[in-house]
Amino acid sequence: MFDIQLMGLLNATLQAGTLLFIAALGELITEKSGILNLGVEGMISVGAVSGFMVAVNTGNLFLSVLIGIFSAALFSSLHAFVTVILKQDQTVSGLILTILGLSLSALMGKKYVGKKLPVKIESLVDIDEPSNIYEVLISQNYIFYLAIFLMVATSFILKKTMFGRRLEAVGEDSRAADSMGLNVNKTQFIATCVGGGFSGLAGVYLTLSYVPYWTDNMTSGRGWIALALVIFGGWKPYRTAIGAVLFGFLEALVPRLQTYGFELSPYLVKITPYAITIIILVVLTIYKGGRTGAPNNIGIPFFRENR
């Protein structure tokens, strides 16, 4: 029985994780560009009532999550056009989105409350209570294997191919890039872009298997998680995968605490991450001598003239 009951907590561990990894990654993409963007919560929503309009409409699961990673795409691209193009502030425009996406992703699933799911991501093979390891992971869906493809891809990029190289080189020095005939501007946002998709794959992961139903708000703050799990991570895709694994274990882990009879205040769960974040941080500044491997430019804006 406990050996079930630690499975048990595991696959939740990873399905949490999933979730909160995909959209951590695609913010460490675009901040890798030099951009900041803050509007992940909304940007996840989006994608999460996108998917599952389709979905509902359609039963087509394929169409759904292209629909899903497109809308939170397209939305995210309002972000690129006001910090890339028309050079303002990365906070405020990533704040306005996220607040912009949960109203906006509230009045589209106004009539979606409730309904019924006609399709969903099944897991690769079915399998109600693993007993080990190797049950545990061949019973996740498509999507977290498709994260560790993501993880896998998204690092050898940034180190070993020409654009990952240049993304990195905008990202750390955008006027030294422009200077070798880089252009900023598209890289910028076609990583904002591309950060955003990632995003809508989190928001349909969210509502087509994890949480197979539509509300408000219900992401409940992973946007923000997946913003700290960057930082966690030091922009670099293995270790958030660490951090996510964390994150979801710590989301994994407080309702079963509750069946057992251990009193945890919600308040003190929601901080937890943010906080484990920020003593990491702390840590890594402190041992690393100031540097926290951020990209030296991320949230400036990068203007030509002034080159």
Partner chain sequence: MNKYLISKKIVTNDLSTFYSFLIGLSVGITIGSIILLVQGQNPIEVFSLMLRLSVGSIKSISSSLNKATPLILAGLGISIINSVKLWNIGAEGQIFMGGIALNFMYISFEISNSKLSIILLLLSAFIGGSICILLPAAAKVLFGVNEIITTLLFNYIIIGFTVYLVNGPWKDPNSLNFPAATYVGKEVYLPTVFGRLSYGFIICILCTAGVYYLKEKSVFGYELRISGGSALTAIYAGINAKQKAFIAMLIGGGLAGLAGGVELLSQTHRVSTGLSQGFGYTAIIVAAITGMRPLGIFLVGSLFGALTIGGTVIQTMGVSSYIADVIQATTLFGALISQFFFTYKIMKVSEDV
Given for the second form:
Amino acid sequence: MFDIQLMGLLNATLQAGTLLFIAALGELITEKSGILNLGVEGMISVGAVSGFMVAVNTGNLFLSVLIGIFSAALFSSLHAFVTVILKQDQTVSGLILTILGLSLSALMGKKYVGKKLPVKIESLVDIDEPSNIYEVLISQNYIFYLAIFLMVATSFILKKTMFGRRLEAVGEDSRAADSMGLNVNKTQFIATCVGGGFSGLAGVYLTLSYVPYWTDNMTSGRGWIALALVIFGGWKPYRTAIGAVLFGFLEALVPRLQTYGFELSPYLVKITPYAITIIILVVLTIYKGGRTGAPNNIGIPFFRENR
Amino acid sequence: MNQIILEAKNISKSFGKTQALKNVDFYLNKAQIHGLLGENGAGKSSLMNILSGIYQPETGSIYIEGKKIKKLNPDLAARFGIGMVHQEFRLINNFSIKDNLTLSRSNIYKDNFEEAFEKYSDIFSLSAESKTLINELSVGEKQKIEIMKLIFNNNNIMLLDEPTAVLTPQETNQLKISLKKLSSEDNKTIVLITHKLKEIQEFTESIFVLKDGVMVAKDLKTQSVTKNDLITLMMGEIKISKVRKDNLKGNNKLEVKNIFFENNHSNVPTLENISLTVQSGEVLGIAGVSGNGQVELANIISGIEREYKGKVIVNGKNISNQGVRARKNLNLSYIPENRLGVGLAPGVSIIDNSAVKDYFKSRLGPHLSSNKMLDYLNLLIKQFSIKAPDPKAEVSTLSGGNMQKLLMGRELISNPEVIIAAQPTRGLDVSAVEALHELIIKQRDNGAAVMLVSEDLDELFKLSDRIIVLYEGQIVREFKIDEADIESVGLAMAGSIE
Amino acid sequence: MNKYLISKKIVTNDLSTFYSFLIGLSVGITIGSIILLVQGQNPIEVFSLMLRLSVGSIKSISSSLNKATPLILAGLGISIINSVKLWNIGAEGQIFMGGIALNFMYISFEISNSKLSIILLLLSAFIGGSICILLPAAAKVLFGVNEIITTLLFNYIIIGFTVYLVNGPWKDPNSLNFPAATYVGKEVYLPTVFGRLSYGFIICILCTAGVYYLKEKSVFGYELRISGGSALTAIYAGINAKQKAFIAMLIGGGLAGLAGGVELLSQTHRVSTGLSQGFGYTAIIVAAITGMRPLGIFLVGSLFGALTIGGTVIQTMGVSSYIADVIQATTLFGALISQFFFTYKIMKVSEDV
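The form predicted together with its partner chain is what I want next, because the block you gave corresponds to the form predicted on its own; please supply it.
What follows is the entire complex, opening with the chain shown before.
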């Protein structure tokens, strides 16, 4: 019995963590190019609602996922346009992107609240109550395995490929990157849209598997957690994944605390990841002389020198 | 017969009212090391920025290997193999040497990186491995990587902007050997931009000299010119000072005793045992090539830099431990070298900037009287004939000359007892320079003690009563103005004391 | 192929922020109209109804201004902090913290004089907001920790803390479905000026004037401007830039806390998760759209308050209240885009050889 409970917790941890991780990984890619996008919450929401709408109307799962990703990427291009091309403040633009994304998706999804899904993203192997770790690991949703693939791929691309190194070069020092003949604007624009696409995938996962239904504000702050995760993970994919598991664990733990007979307030437990993130950020800034792993040029618009 | 690889003809460029380059001709012989000599503000950087496509000239044309280039931009310049090493490095600090050398789109050593890296490590006698991160390297090593970056990007014309400014004498020597190898073994065409005579003589084969935006000497063979020739070319004939020097001198107003200062942030020369005095009614010139400790000295006297050993005494009062505000109250004024960024806050209005020195005099408790501030600004505008149409406009909308007049007016209107002026006229046009010089002389005649930091020898000779030369943080020579001649001051600035 | 270079215009139009706002607003209304059309609504009908219900009568005007109050107060706080070029994304949390501090004072001390009591309660709300930003401010000035991230994360800590309080120690046993703290007594409700207009709006006017004075006319505001313009100039002028930034952040956080206090005493009358409905985030829009000018924040905040009220009441027509959020957000996007053309000039660079 205890085993099954524990496996249930692990299962829920991975599910919650997957969602957070995908969004965080997307934001990581965007931030690596030097663009801060605070609009993750809004982008997830846009991806979630558009994927859900397509699924309800067509029943085509593949198309729903694709549209979810694409619409969030398109939506994030607004941020890219305003900050990369027009050099406006990234903080302001990202925040409005969140507000706009939440309200737009609420408007779009108004008629879909309470609708039933004809399809759902499947698990690899269907096991109702996994009883050991192996069973938990093979009974995950397809998106889970996709997330693992994306983690490995992103880490590899950033570290080992020319494309990834150039992306990081732009985010580290856009002037130096420009002197290397790299196209700073193009790189940042694409990275922002890719980040949006990842958020869209997280959104689709939310409405087509994790929850699965549509209601207003159902992202409930996960986009902000994703932002915190990037910091927590020191802008590294694997460490971000560890953070995602931790945050996912706490999300999964909270409703279960009482059944385990703990007196700990679930509401205070929910706060801890944020507090940990702040502490990590402060400690890193102090002891690493400001080198928290953040791309050097994050938030700073790039101007080519000219007279 | 030399083959000309790049030629710029009849180049002119102006910024606002100041003309940086006037009908300049310039050309480079293939596989030679060229020196481009000139004082600060002579137009060296403007010319180099035009050659690397960053600035567009108003007149003139550029030929690369005989082909006329209509409009050069940075990408195009890079494609034709023109590369520049700027004074601030363009390296990505968190990245490895290899990344910095190979990420460029025009990298030519894609497949045989290790081989090429080994070859050039040898030429530059660089011992670091290719996976070392840039931020683990010394300044000298970073510079080697910057130059290597040009080679890896297939830049056969290499423009080096003051490459030795950050190097130790040993590193400088090493750089010389490496550059000679590059030109002779690798057929690189190199331009060394500098105002250091010693280096230009040791490094180069051919010398160009810019003075006030005019190319005063072209393709001089290095062996056939002397240091004195170069000084005369670079500094021009010293004009006979029109400033009266019959000023009465009084008590010691500013005394600096045994200042020692260590700068942890870079390897800028520290200050070593600096002692000097300035009397009332006297102008003391501090000569020296920039980066030899002048800024640090001025910051110590004005109270900005507090971590030093030694004494600063104003009017007999030891103020070594006091802050900026207390020193201002003793009527000490500081005109910093960095006009916009230190003296004036960019992005802030003209009226706010006009009050930086004395804003606490316009206060009534927590209230700041905008009327008083405006009156003060109008007084400055009138007294120093500043052209500032809109007090609320950002200060950066002013021309360089008006900015400096605002800054100097603000610092001088209270008739200060002690004035520290660093590079007060750099980059300004002749009429503005004249007006600012008059201001300084007027203050001198009012009995102020003036310490004038400048690299411009004309200015120093015109205004100073005495000249002290700073080299690598030490006072190497002191001259009375009637005993000084431009050559010996120039030589002392270049570090050679005969 | 052509390339474009952009650089800052030397002279910018003084009224450019205002024009940008107008352009932005028309973009917002246009996009709002399109969405309404797509949803089969008549935009003119909807907008005129919104207008009528938000500013058509004394009653509706006062509702709008009550709604505007927390936006304006938090927006003013953000603008003070931005004088030193720092961001406060944590206004949302500070609003909650203001409410929490107020309620804490209310249940801990009994003061018989209700006027004095209200003043003390609002003061504690202000202090609550300051406490909420204390750590991000200290971390910023002492170690240079990015304040955008820390203030943002604090929102979640404080909101989580609020959820804890209203479900745990402060839970009102009579409020079964909606977790909330017990109501405060009627004696500390903020009185109304007329109609429904709360005295909170008077506080808001006073704060606008105060912040305007502080930013534009005081020595402190001057020192903030210089510090924000260039840290080196501040040192040169003998201004302790870090200390000024720290104080500015505490005041800014305090104003957001005050917004929470006013909202509690005039509208919700208790601590709950509904104390702020994203006011802290909307306040950032309000502050950014006006170029951080106090009077602008007052006007745009009032307008956005009306828009929110209009958005709420048109729900009866079957139109989603989210339309108001969409209009607000697209207005700022429109304003940002047009601001670009006021601040930058674009040059074409030919690529031909």
